[in-house]
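A single chain comes next, written as structure tokens; it is the form predicted on its own.
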Amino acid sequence: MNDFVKKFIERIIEGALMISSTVTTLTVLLITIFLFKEGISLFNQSPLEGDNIITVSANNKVEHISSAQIKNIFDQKITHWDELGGKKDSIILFTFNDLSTYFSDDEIGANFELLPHKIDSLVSNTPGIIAVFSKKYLAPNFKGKIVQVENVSLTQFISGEEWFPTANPAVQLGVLPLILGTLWVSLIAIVIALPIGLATAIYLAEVANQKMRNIYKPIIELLAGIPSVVYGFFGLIVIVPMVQKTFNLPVGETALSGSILLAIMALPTIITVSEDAIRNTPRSMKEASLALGANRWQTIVRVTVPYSISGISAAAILGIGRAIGETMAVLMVTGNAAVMPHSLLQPVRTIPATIAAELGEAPKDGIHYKSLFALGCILFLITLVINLWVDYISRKRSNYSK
């Protein structure tokens, strides 16, 4: 009976154990279909915001129109319709904000009942018109032409050097700035990282006694625990002030404090995996070193460092994905700038921080929402990338080990 009774309570257990990994599995699967199926669907769509059309006279020779030129326009930087595939006229824009320079209150009447006819004559006796309105007023026998705005491309989104996800009436997604701030400031924090962490690691494993190695464990495990909004106020009382004043700089957020808190943050990891990596050296090489003549730090740098190296390089991918993920802390630091970065000592945008700082005031399903998503699909495939150079360098170390 007792047997029984066990066997039973074993195979609650396990059922237990499947379900629990069963429903993980599936929640994080889900998770994952959501992002991409709300990020794959920004190159679906127009990057006119709302229910806003562009329109030209009949006699226009212009089809199509990117987000981009529809900037150009905005900012004068196209001036005539010949620059575009079309006539040497100039280009007149019409948006509603000049609607009292065109007509008066009676004219459109008092709830707008005849702005659509107005558009329409306005646009078909103006040839070098672009009228930009929302499709409401579209008059139901509009003499003008409708211009196609083309749609969102992967392209232009991964390429794209301005990130405008607001503008009107045509939003501006180009990410290049923000994946390089991203890069930018995670490698150059560990290249700040790495060598300090790995030479903590050597001390800790190879030279410190016993009671050093226990006094110093444990503060350089307290740092992992800190939260990151502590490390960003740290940074922005410490950090920005001293990059300001070392540099003479305008403002101290810049790519150069990023860099230095997430090198701070990340020699945790850093440290702990790098020591696990020097620490399970075999004592046998280490002894043959010894025995062959050389001394301590040779047998360090000849010997147990190059056989560690794998477990290394794994500390620095790590540390890597953990700068490269960091939100709160990059946030406050680092400026909030979405500009292609030229120098540590200027302002960036990282992706963590854009999806922060943005997410909450985007319009749910809108073209920003969908931008911010997929935004978080790049990272997830730069987080994968990571933490599958890291199995394969952890596997190649095992192997080697056998």
Partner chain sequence: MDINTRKRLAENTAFWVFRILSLGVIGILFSILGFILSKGIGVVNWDFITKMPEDGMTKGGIYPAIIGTLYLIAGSMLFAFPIGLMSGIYTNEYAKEGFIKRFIKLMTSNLAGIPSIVFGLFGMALFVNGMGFGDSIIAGSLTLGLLVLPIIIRTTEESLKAIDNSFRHASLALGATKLQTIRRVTLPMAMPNIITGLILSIGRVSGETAPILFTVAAYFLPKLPTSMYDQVMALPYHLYVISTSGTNIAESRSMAYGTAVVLILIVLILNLAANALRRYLGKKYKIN
Given for the second form:
Amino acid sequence: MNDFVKKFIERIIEGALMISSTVTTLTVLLITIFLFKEGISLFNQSPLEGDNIITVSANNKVEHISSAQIKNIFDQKITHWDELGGKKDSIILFTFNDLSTYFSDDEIGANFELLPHKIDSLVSNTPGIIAVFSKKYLAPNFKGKIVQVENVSLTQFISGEEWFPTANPAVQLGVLPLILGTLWVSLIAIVIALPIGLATAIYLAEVANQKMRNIYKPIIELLAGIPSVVYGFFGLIVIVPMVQKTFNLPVGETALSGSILLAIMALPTIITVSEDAIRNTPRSMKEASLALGANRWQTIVRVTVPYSISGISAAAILGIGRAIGETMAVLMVTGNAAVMPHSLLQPVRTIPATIAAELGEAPKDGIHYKSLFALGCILFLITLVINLWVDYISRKRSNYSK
Amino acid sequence: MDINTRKRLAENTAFWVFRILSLGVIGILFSILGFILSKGIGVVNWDFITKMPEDGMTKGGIYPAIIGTLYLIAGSMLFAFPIGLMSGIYTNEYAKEGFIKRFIKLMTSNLAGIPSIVFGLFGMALFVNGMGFGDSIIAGSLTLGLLVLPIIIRTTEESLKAIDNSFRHASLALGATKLQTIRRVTLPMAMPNIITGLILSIGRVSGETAPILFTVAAYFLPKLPTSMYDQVMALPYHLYVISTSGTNIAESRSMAYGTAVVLILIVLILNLAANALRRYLGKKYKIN
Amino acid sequence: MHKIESKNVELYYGSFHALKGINMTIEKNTVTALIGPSGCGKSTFLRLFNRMNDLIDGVRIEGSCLIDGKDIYSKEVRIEELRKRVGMVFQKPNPFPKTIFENVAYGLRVNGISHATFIEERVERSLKQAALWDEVKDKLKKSAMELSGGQQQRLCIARALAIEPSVILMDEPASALDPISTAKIEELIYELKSQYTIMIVTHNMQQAGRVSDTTAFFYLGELVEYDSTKKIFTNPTEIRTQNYITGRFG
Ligand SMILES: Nc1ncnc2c1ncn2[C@@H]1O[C@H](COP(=O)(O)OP(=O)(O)O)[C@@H](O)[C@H]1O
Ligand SMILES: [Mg+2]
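Please give the other form, namely the form predicted together with its partner chain, since only the form predicted on its own has been shown so far.
After this comes the whole thing, all chains and molecules, with the earlier chain placed first.
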């Protein structure tokens, strides 16, 4: 009996162990589902703010309009209907803000009760008009035509160059500047960090004696443990002014500041991972080289580094992954201008920084909110690819050394 | 120049460059620590860590942020430690070599690679909105817990793996069950390293900002939380707001230095504790 | 003058006394076998002569080691020069993950030789000396990792020959190989004797008997007996030697 209870308890505990081990898998799955559920729902949504509609006169041939076109009309970059596939008429824009220039207060009534009728006649009598107004002012038998606004499309999202997620009346959701900003800042960071990190790794694995190693290792661990917000703070008060002064810039919050900071933050990863790889070079390989009269430096260059090159590249890729995902430090020092990056000395904005800066203000389930989740999806995919890649490299390596 | 001289010259030059670059890496750390500590250590005193912020967070202390961070540490560890531990035990002691084990490992490493801001998004979608916890300690703790779960799993797994099979076999040969062997032999031997992992994940939790931005962190709260459904202030978020978006950034600068010092001290102490523990317990159990 | 000589050599790994007062002389163009149970210091002794032990932290060496009458531990000796004159073949074949050609050319390149035809000629000659040329001449650009274990070991021998050493140290060169490859290596050692002085560590008594002229028996860091191979195997002076050879311990 007692034995039976014992066995039963063991089974239960083993079951609990098994369930725990599925939690991570489940989490990754849940993250994927939640992120993509919100992110993908962006793509069947109209980019129009609120319950606005866009109307034109009935005999206007234009049926569809994209959010970029709407913005260009508002910015007067598009001024004629033929640019949109319509007639030669020039475009006359009517928005709710223009109300008083078109109608007197009496005409629309104290509670806007006459407004639907007024808009109706304005639209039907003005061939070149484009009128943007709330759905609730649509007259019962409206004589104009409602233009379909194209949903946000994936290609527009990825390749669009303008990020104005709160623009009125149509939001602009082009994430290209954010993607490029992220890659730009991260790649430069690795270009800075890799040589230094690799040199340190080689030094620790091949040159330094045990005593030196015992001093260096905990310090590098500590460097890895400092919170990114502290790095950001340091960047803000030291690196930013330094960059500003050195290059004589109006502001120091630039891509370069971000890259320098990220380089510092990526160092521990690069050093630790590549040191491990270098240390894994079989001793016999190094001894063979030395026995042939090579000195230690030649052995490092010709044998050790080539042998551990896959581990070193894994270190670099992991470093890039960290840099791409880093949020707070970058948010604090890069200036966050959502423009296409042209130089290192300009402000840029990365994907994580965008999410961090904007999610707090984006109304839940709105288009802005969803677009930030879509950004999260992009980030997730990038890091997933990086992880799988590193996993592949290290698996290949362990097969090779068997 | 003969070949031997050339070889020696190249080697010496390269090694000196390496020495200098690695000294540079150490120098970076010391300049960061040195700079912040020298500017902020004067700010940190008893009042600073026990008083509420005053005057739009330009004076007073950071007590509520410290308390908030402690709550988040406790909450996330309560959730992540048992699950991480059990999961690590399962993968190393029970799961058979093969697809399942590799898949679990791959998922763990994937989870570890997901950027913290994505955890923030996920926490907001699932815990804050989906489960209706709102911005709360529980939502923040769960989010942070998931973030450090892979760290705990991995250290558990690695410390178990480091134990020679002969110990397990000895115990099994004496008639102990697998679970008894784990409880009485394997786990106690692995504990020092597991605890080290726990300490390091506490360090991680206390410093993370992105995951708590939208799940728990408050800009300013005049009183302390009373339940796990309350928002809290937290040290890293506090540092972020007073150094970037306060109404009077310049005046709260000294508060920011002080907060940064507290954060650094936490990490420093946890690191030292982890190392000391590793050494002390390692000696006691005669491993490593 | 002896080709190789060790005088009162003591070696310590930290506090562990690994070699105890070793005196030994080796003549030019002979093969000397080092035998003895595992851990008795054979490899340590062998590695004295290309100063491979220098790489290990905490090693302390006393006494003197001479090659061609010169102390190889004296300050004037350049360690890489020494290693060029003293080649080494390891227990497990350890070709570099490079092409067959580059493996053999490695020692030349790191010693500053870049003349292409010179390197080609030397590679060919070394591969021929190592009896490997016919098997690899059509795939010199292939990775050395694709060769069989025995071929890899002969490649490692060719690699050592390419820099024209006068002494070759072999640490159980055939212990990881099958009998046919082993026989080839033994044959090769016999061929090489006319030009090189060879020291070989082996666990295989028959092998020692077949290839060597003189044999040294080590036990717990001591050189117990050193004599002609014939004498050691037929009529050893020391009882410990006899026990070992007849398989009573070790
Ligand atoms: N790097 C080292 N550090 C400490 N002790 C060592 C080292 N290498 C070998 N030894 C010790 O020195 C003794 C001789 O080793 P070795 O020369 O490799 O023996 P053999 O080749 O005869 O088997 C052994 O007891 C071994 O444990
Ligand atoms: Mg040996």
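We call the rigid core whatever largest set of C-alpha positions still superposes within 1.5 Å between the two forms. Numbering follows the first chain given and starts at 1. Every value quoted in this text rests on a predicted model; they were computed, and no experiment measured them.
Check your understanding: By the 2 angstroms cut-off, has the C-alpha of residue 387 moved between the two forms once the rigid core is superposed?
Key -> Residue 387: C-alpha displaced by less than 2 Å between the two forms.
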